[in-house]
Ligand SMILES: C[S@@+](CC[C@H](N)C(=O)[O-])C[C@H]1O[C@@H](n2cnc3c(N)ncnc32)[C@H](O)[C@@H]1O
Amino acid sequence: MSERQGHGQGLSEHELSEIRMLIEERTGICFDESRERFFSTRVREHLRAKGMERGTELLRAMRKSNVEYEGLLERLLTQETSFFRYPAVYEAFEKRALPELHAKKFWNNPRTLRIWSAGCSTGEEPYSIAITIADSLSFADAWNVELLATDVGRHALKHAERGIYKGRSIASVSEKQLANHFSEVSGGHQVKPRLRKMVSFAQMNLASAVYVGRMDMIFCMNVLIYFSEERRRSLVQRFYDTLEPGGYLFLGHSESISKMPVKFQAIVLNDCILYRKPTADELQKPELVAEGRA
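Structure please, single chain, the form predicted alone?
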């Protein structure tokens, strides 16, 4: 046994495979061969942090306690993120999606805008969305903006709710935005209450279908890559069903849904592909359906 523990903890291939299967079974999140090295490194880090000797101990704890299970999952999923991480996406959001929705809903009373940040990690994404709305939507204060930000990780969400950021995380925030939307506090810059009020954070596992109501836009950046092909399809279908007609889905750079049967229109703007749900009238025009399937 001491030999096995000589290269770190006693963590066999079999135990790693059991842990991987347990995660996929519960969440649909799939750590395939391409992430083999990353996966075993993070599991070993977790064992060390927990002071455990063997993979079997970790498995037992994960099966017994949801908190233990979520603790490892969070270590595997939380990635470093930053404000305005994909400038092309925020530009498409500001220049295309927002003006369209503004025109469509301007005469509504109340004027409501509902956006879902699915897989929000430590909060930089939903706050970037909120800043873009506050800076570029005409009469932003006259809108009832509801931003739902969900993630599987409790610690990430706590960080997001505090809304304190520093260093590389806020490197892309302009001086003007820092002055308008953040207060200096010890430990960095804190998002001001006006923006924090726009965002509701909630723990959610995307593999469990939870009703979130109808949305005008959904941001799901670099989350689909963690799911198996089958889960990906059902999640994209769920996003389609959740969006209002004319609503938009924003995905990460490396994610494409072009081979999926959902009827999104794919719109290419500079370096960004955004997916728009056609309205009932547009669905009657077959060429638009073809564009969504291309």
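Okay, that is the form predicted alone; can I get the form predicted in complex with this ligand now?
No partner chains or extra molecules come along with it, only the chain itself.
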């Protein structure tokens, strides 16, 4: 057989590889060997759901129509998340990054804080950031907090906008936070309007360079792991360029930017590494900035 049939009828290895390349080219998401089974199972499920006979049919449809392309993409996204997923990150955010920015911007008028949650999934991450700000920033209401939360998945963003959560997703929300920031509704607990107003959700593909303005902090947790080394590098460089001097980048636990040629200061706090963009003055003092150290 010159073109070996893949893991499902009507789907050859060649077609699978074409689909894989199309997804990687457009989103940066890589399906390497470790995720090969997940990938082919999801593509086969999709073919069945669409009532399509062959992979070529799917490829043609995806190339022609964005709706068809996004239909498959939605099945391939890994969107696992929860409130306060890594407590150490939120502690570092509350105890280190927020007080520093508070002091730096205290006399600014207006007093603005701009934060980007890149790859926000169903919204638990940006709402955890909003809760931390509401609970710990002194005179939180005196600040103009702009929290931009973006993801490539439309379904996840719809969920995020509704802001209704239950079960494991809110297991790490304390009773006090639940009482202060959520209302009981049918189907779970809904984030109160005060916090929902703080967050703007938008569909955005991190593989395309979209201008979001300067940010004080960027959270991009558990997203880079799905990208190739090359994409990771260019995205981390973009985050560096987007951050204000003195701004912070928060990555997931298993994500490191070691060996990358960006001039972040790596700060180790308990169980977490924060990346701080040095100010112009600090850049003159090389002992403060270890290139790509992590």
